[in-house]
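Starting off, we have a lone chain in the form predicted alone, written out as structure tokens.
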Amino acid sequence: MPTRRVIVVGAGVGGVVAARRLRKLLSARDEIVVVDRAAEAAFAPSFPWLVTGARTASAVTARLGTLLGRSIRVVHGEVVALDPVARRVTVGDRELDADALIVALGAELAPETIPGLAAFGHNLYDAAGATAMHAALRQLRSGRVVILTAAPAYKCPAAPYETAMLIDAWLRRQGRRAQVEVDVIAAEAAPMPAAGPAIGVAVSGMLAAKRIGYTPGRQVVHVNPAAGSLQFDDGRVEQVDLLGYVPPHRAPGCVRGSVLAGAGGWIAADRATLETTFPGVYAIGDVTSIPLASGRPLPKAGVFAHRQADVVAANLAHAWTGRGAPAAFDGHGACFVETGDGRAGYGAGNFYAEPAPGIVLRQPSRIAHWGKVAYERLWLRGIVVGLPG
């Protein structure tokens, strides 16, 4: 019998890192359980490459067994309830109790909250949707492609801008760029706003240099599939031939229906330790809402989930074994920004810095592009590494 049990709810980046790190730090008698509905996990940072056919869905998907290893127990099923007081997870009709609980369920995609959106556009944050977007792009000979962010806050904030720039490069290689207009219409006021205004100016400049139209601060309220049009809250209507969208996000239903839910349904966690108000219960990654000095929340991104998972694992192991030292998440993060033509920018810095985040975006280079490729390959092989901050 195990001496203690940790249940990690969700097998995204944060869940995988937390489980693997704990397996190294805890006794072999302690049980690590990961709960997830799927047997496979897709590497979401590669989805923009699906849109241009540089990857296939199968090529960016790995089995959980590969990512987690043999000594971590996996329970497949839908999480229907979370009880942080009892540290209990209900999976289907089964109840699992834990000595420590790490909630890493991520964000739920909700395109249905915008009428007509799912019926007309392609969900860029879904492997099937990104693949379908590529098929439609191959058929397009002329017209207007729009990349739309349907709400101002979403995970992987660079992704829609990466996608637009990769589409631009793909169309140029196909000899069709002169016949196809590419635009980004964003609900947020600037690209990647939590990273600070300098990053927004830099990314906007990249779009302009590639003749990609950019209209920020436009909230879509209705999509008319028959007319191929988008209606916005200011009354304006935009015609579109091909639409790729980032859907609205919300906290998973089992979180929204629990006492863990805070503002907007997300989980509030200590910004340094990621512990919730319930002892022995932690929340990491996209399912959390951590306010920054600017009033905006910490962006939802895999790099933060990874670093938060390391912190939680180190602190839990220290509490249980007395080994190691307490750790704290310091707000540092980084991401690649693919710009097309085999180049990528690389942004890194401290999102907890005050009065404004200290983020620096390096000029696009082939080295950064191959850095993202290497990161992808390592992750899919089950070699979990972090990004330098």
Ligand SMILES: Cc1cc2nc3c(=O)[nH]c(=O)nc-3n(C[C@H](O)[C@H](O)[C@H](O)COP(=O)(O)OP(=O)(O)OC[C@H]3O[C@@H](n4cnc5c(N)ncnc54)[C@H](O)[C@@H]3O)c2cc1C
Given for the second form:
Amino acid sequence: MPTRRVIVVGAGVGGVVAARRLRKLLSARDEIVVVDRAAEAAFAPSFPWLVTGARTASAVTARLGTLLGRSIRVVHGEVVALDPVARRVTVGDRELDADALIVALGAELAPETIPGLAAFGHNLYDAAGATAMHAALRQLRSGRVVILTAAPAYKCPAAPYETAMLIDAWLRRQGRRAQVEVDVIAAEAAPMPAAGPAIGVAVSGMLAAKRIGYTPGRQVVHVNPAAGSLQFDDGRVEQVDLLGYVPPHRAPGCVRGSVLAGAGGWIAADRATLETTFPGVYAIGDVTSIPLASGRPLPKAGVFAHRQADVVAANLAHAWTGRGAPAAFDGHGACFVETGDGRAGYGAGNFYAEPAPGIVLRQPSRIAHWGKVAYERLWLRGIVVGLPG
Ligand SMILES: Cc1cc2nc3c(=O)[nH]c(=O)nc-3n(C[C@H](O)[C@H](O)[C@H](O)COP(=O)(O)OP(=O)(O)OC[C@H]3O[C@@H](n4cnc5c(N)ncnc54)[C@H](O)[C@@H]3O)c2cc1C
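Switch from the form predicted alone to the form predicted in complex with the ligand and give that structure.
In what comes next, the whole complex appears, and the chain from above leads the way.
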């Protein structure tokens, strides 16, 4: 039988899980190639812990070799073009052809689309920005910290709320909470809107109980670094001493520039199989846009990238080897919501449920916090645990 090749484009959560599962399921003769611009990957769910100094960037980063193992070929370089008709990936000036293509390129962060934002604030969605936010927090004796979401839709919709709650707990431990105001100003109308109104009420209740100010539904349009002020689309201006922000997201440039780009530049994929309209080409994780019954897209989160990768790997292996059974992504997801003081809430449910997602958020507990820590430690050691079905 001839050797076949799968190219997994992107070595984030979805790409790593897809490649690892395929390596287990396919014949050793079949080649699995993973392409990424980076030689290492940070575990993003740990970034809120960088903000409070509970982790360092190096402690939450692993080499791709650790994450992928030896029997997966890694090609380092910038993906500049995707041709789903030919199943061809252009990496720098090289062209790689595949029998199957799995696009797992995530979302691109675009802070520069809000003038002044990057010059004044710290990007909570990259390791360097979260680390710089911690250094700035350590310097702050009094004043106002604002956690800002600079666009209404972003990956891990819990993260800015978790970050605000972790900052609150850290300031209390430092004995500085009375001197420092903590506020969340959000572009979205409620916390985690795709999870349904009950989750929004629960999370805003948690913020209120911690005396974290919360103003939803306000879109920042401009930041004035010299004045330390944020200008919003309703004309109001907010003064800020320390700003941590979630930047606007967009689909990666090579996706936007390809025929794969659908609405808003994201890739439309079958909600169950993640196959695109191009045979043998799949898209998983943050790079996709999957509409829900509510009209909102499925949130961008590692848990979905992981489960979708499992499904694509199982189906490809079934098609190529005849072994196993076809699988379908059913919309289930779960997430930890760190609330500070070594506790986390745990939300889980089915985002494909109709007419509305059935998501339940459990009371914060130490067990949930340690569940997240355990997952982090295993992932960074290259141990990919299966998620419940
Ligand atoms: C602060 C924070 C906290 C989070 N917490 C959670 C959480 O608790 N639970 C959860 O489920 N999710 C969480 N997430 C979201 C989660 O990290 C993402 O949803 C997940 O990583 C998406 O996986 P992915 O494979 O689609 O993309 P990514 O993991 O982003 O991987 C994309 C890969 O593609 C590569 N790439 C992109 N463009 C190119 C190019 N042109 N050429 C070469 N390589 C390229 C990148 O280098 C990257 O390695 C969090 C995210 C953040 C930022």
